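The chain below stands alone and is given in structure tokens; this is the form predicted alone.
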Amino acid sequence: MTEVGAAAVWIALAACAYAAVVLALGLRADRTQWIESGLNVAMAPFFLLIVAVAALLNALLTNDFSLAYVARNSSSETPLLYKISGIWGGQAGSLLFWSFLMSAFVSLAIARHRKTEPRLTPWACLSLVLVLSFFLFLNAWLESPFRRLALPPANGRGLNPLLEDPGMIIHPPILYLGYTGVVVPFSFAMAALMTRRLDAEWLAATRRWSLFAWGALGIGIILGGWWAYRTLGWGGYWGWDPVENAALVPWLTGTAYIHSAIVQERRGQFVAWNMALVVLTFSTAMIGTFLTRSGLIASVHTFAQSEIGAYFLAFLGVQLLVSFGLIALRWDDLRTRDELDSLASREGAFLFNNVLFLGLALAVLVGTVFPMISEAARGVKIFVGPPYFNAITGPVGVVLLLLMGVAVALPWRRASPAALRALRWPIGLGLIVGVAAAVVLRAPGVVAALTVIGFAFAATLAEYRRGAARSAPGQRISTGLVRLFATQRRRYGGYLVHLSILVMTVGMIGSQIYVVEREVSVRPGESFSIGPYSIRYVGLERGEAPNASATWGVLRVDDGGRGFDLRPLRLFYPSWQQPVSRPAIRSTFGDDVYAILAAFEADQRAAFRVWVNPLVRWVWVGGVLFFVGVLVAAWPSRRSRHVSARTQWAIETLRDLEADHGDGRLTAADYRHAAPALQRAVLDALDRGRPADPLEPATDATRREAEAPEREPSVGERTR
């Protein structure tokens, strides 16, 4: 099996070198057969690394110490489901399941492109297959999980302790989604470029493409946090770590072109921003896979120090290159005509949003790599901590929160003095909260941040409640809501990802500042108090756990109540001879008390660290809310599966028009605003043969509608 696996890497490695260079000659030669031969070989590698990926687990499963990957990233004792995730354990195995997940993405993108998007699929799957070609040669050559020793040892090492935790099985995959997966949107905008097919077509075509991506970045980063707290033991769950901030670095520039490729669909502007965002979304996914696999920065989430730096390096200047050369060659393309019409409209709240995201990027792109630059200019290396980003994120954060509400009441092109009056009630409700939280608080960036929330939550509530009214006249608001989700569900479901940033933000407001601390060493039946709690320690008890000895500390937590019971455990390694601590949490809506066991002795005095962190809770109530927004967003309507993206891409602008408009009515100038979209949609059916003959006989269904009374059309049918 290992050697099967090994084969199949390689051959998936030339099955890309063969889909490149026939895509290649048949693009330059304009020949059908041989663009045809290239997309279908472009999807064996899927195939070939199902095969890799089952003979590395087969290896996990049998305890195959044979090879050094699983030697070093499993034992006899690890249990089952650490033995699967042992597959991104480590980095050779990482790689493997990447490159797997990219070849999925391939597949799946020519599967469903190939005969929708005839013109752009073809170059499209060229950059595809060249990107995933470097990641298999990074497989094949530098970094195979299928080596073997001279002399296997009877028993592997096992995961690292830190790594044997149930967020070790659904972060990583879930975090890779999110890194391979923008390579789609990528490859179609260098497609894009090189067929000056520069119109919204490819954003139509990668719209859910993006948003799976930038979800799954999301959820991934919300998910390392709730690892972190639950597992690190050091009473937070964002540290500004590098390889944190790796990820959330191409998540902000993904949101700026999620917000930004929507001017481009409805008004058709932003072209060039929407490319360089593209691009820089995937290179800065590029350069995070860079800084966690080289071994070049430290940090508790990177793997050891690794030849494939270097090439690393040369593939993210060559693809830097060659990307913002296209783009450079293709500016005047990508320049357009139309101008906003007013900075106070919904594409001038969108351009602010971009500037913000942009410089936040930056910001957070600089104090991460700045110890490498720094060792580099002066051989010393200066570390950037936690003060540094929290100066820059907090007021720019307050900023885009606020857009964030402005940007749901402001209309296109231009603001109306209507929609401006449908900001006094958000408005009234933010300065509500922001006076009772100075009462209260008497902290003024606090209260700033409070103001902002309230005010952006007000109008997202008011929006939601403006388009249930609209669509449901008369009836109840829930039925509305209904209605709103089942026929524009991206609109709507970004509002629900609007909702989610801001209850995260209230979670980490009181996490973050009014966290309150302390460090203890007692004795059995000494107590100490912290904020509104009174603990006693008990005493100690021993166990053994799964490769590790473990003892526990139990502490008796008085709330003025009911009491409860924290057992923060601390456990022991062999293999590792390396000591973990694994905390106590009791969670509620209002804190959370959180205790670990920091040291002990023989006489069982211990050491304990203990913290009241307020609010917790609501940043995973916002990740799950955060969850279902995307899952809303990205969810096909039922027309899609019948009509290509640029129809179903009319569909939704002239819905979302409708939604626009205070009274759901279209005007010609509405309908003008539309054209492009329309036109394609048009210019579609006609590819695809879809229109019915006129002269073709009624059937029973069109008799009947004809003989029908009038009515108002629906906004599909104006569509058709």
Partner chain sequence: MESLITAPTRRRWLRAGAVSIVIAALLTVFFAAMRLQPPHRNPQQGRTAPVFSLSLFDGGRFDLAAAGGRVVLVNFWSSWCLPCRDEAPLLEATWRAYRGNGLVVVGVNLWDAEHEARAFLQRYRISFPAGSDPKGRTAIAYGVAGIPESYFVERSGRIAVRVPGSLTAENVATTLASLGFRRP
Contents of the next structure:
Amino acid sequence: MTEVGAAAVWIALAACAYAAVVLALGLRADRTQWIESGLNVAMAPFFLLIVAVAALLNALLTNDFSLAYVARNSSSETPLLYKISGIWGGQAGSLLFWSFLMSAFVSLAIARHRKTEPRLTPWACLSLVLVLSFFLFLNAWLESPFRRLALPPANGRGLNPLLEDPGMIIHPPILYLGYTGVVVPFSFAMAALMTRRLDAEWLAATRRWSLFAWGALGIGIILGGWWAYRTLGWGGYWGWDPVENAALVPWLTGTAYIHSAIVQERRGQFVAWNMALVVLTFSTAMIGTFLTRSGLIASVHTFAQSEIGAYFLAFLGVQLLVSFGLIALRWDDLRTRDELDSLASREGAFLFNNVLFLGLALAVLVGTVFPMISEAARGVKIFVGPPYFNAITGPVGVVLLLLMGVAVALPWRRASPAALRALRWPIGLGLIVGVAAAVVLRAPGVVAALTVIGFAFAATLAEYRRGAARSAPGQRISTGLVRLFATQRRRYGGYLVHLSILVMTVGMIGSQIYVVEREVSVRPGESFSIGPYSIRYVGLERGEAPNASATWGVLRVDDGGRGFDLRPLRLFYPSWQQPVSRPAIRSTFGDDVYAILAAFEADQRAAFRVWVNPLVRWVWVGGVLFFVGVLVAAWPSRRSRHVSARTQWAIETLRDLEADHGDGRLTAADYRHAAPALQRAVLDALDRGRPADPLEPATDATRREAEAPEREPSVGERTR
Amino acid sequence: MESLITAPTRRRWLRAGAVSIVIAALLTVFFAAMRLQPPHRNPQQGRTAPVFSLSLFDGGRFDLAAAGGRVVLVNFWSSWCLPCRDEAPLLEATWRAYRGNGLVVVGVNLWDAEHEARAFLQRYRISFPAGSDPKGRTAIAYGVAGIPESYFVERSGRIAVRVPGSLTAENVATTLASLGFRRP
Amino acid sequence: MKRAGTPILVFLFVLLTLGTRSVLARAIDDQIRDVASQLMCPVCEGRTVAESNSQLATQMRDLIRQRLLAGDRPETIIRYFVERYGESALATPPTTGLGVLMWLLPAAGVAAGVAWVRARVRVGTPRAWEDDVAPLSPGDLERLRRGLDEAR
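Mind pulling up the form predicted together with the partner chain next to the form predicted alone we just looked at?
Let's see the whole complex now, leading with the same chain.
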């Protein structure tokens, strides 16, 4: 079985190489058959990698310690669930799993787009298989999990105890979904550049892909924080360490992208900018992979020793060169007249959003690589730690939240005075929150943040109310909300994401700024107080965990009511030198009491670290809301299959315009100015897109449009 | 396939080239500036050794200030650390070989439980002075960043050499030779 | 009177408890946390002394506590650690030498972004293209309305 797995990886690599060559030649010689063959063969790695992953799983489940990977990351005592998660518990396995997910996306993308985007898909596929073959090369050549040991041990070392947590079962796969998912939008962008089909097609084809990848990255980051909070035992969930930052940077550039892509859909602008953002998002995802996989984080020396680093660096260089080179080559095609009617418009808000998100991404990226650069240049690591990142993200975050509140209330083109006046209620609410915060909390940064959060919250809720009233006039708000989520999922799902960010920010402010910590050394029976709680140390108890022996301290917490017990653990794994502390957490919506047993003596004297973390739970509540919002926004809508992307965009743009006009956010003059062209465009598109025969399948109409986009008067086209 | 290079591409290539050159130049300047900064000096070496006083496992006391005129090898160790077990016999042998020539070996036990430390001393028949640093003050004063870690303190009280990680017979011999010891 | 009094009392109580808490916020444990979060733990990868549970970090926090109680200023304590562990003991780049660059870079990035936007994006230019199209006839508008309803 093991040999089958190893062979499957090699065959998959061969298939990728074949597909790449045949596609390149076929596209050059314009041979349909070659292209078709390339597309077909490019589906194969997915099935082959299913076999490879199954073989690795089999080795883990059957305790085949003759494999170095299994011996290092599993043991006969490892619980079943963690044997399974052992697939991504170590370097070689997680790289294989990585390729597996990427190959799944390759197959899905081909299956989904080869009929609807016949011109783009071959080029996109070429880019996809090139990226995939790089990773398969690593799997087959450098980091194979199927490598055998000359002298197999009787038992394995077991999974790193810190990884034995439910968070570690779901966090890596979801994060990898995000990391690998961005390859699809990137590849279609490359295809658009190669074929010069730079307008609507690639953006529409990848809209859901990018939303999916971005959402998965975000959820993966949140789950990573959850895992860290539950297992690492330092009372926090985000430490700005390089691995975390590596995932955050592409998420930040991705956030900029999914916003500015909407500007291209609605206004036909920011075309080159979107292209650059997609490339940046993919590049930063690859840089993140490179940083976490090459050993560079540990030190420049481990990097220099690891072979994988050099290959990664070469890959990264080629990728950056090719993608930015292509953008430079097509620059004249990409240029649009970037004129804004006003900065007080949605596109204006998105522009600021982009600048700030990219600024943040730059700061986080530079802060992450700076220690490595300084180590390479001067032989000393100059760290860039939490105080730096907090100092940067705090103020920029407040401005972004402010922008978030303003942007939802702005129309496209130019806001009327009435639109700005309508902001007075949210501003008022924000000010009330701010004054209350100023009286109670005083810290100016927190007061500013809470003011802005109150404002943005009110503005977003008002937007739901307004939308509900518009979509179901005269009916109950709930009816209107249901209709909103049914018809304008992306927009109102997106606002759910906005709300989730606000909720998370409240949780972060509480837990980062108002955390209280105590470090005590106590004898049984002694008490200490922390925040509003008084805690008595009862004594030590001992027991057996599944594959470790455990000692825990019993802490009786008096919260003025019934009280509760905390039992922080210290686990001794026979195969690991150092004991592991497992925190005990009692969580409510108000605060978390978080305790770890740091050390203990034979005479039961014990050292504890205890934190009271206000509002942490709201970070997780926000995380769940984020997931729901992404789900709503990315959920496929039925109607998108019946009309072409451009018609769809034109219809949505017109609907937005009518809605903004109805809400009084556009002046009557601006509306009269803008409406006829849009209405004409939509009407023409509908006339042409409507099947002459009702029995004729609608996909034909779609294809007809897709093949002759020049004739279609689109919104974007006319701006040039 | 459309040809990639069309008539007006030259200008674009030039522009792309110019942008890349500027970026590359900025990066080079940045890196060069980093290198031009005063080279990093390892603070754990070359300065005056922090004096410390240790209560020993055998009941006595060790005072670095009282060791004047002799070279001191300060070794930070712990019973649970595997490399420490490997270097314990070497330290004992060094102590026995050079003590007559004016070398003091002192073991500073760190991050450890007392009974385990005592067992360790017994198992490896350690006869040089060894005491515990229960609050890690001495270790922090020296800048210990891992275990084991050793410091050779000159007669003048300056830290001559810092050895992070295991000592080997060779580096002990060469370091002692450089400090003026003759092989016994 | 009584009715109005209760909420006021509650409000005062809340203020008082929160007030005392913010006084306590300067308690020794928080001061330790402030100092410790500006130092990197020398034995762990990328964790600050405040976060790390390693024995060295625990002892460093204990030393910080002792020094603070003895009346040392945070800067003095941080300097003590830098003298022993070197520049890499700092959790933020120093504000001297090239460390300044780290602090200026994000600001420069945003400034460059704003400058680029100002240079490339023109604001408030009248958009001529909409004028090309005459308003739709009532019949066309009706067709459009029906078409949109269908597309929904």
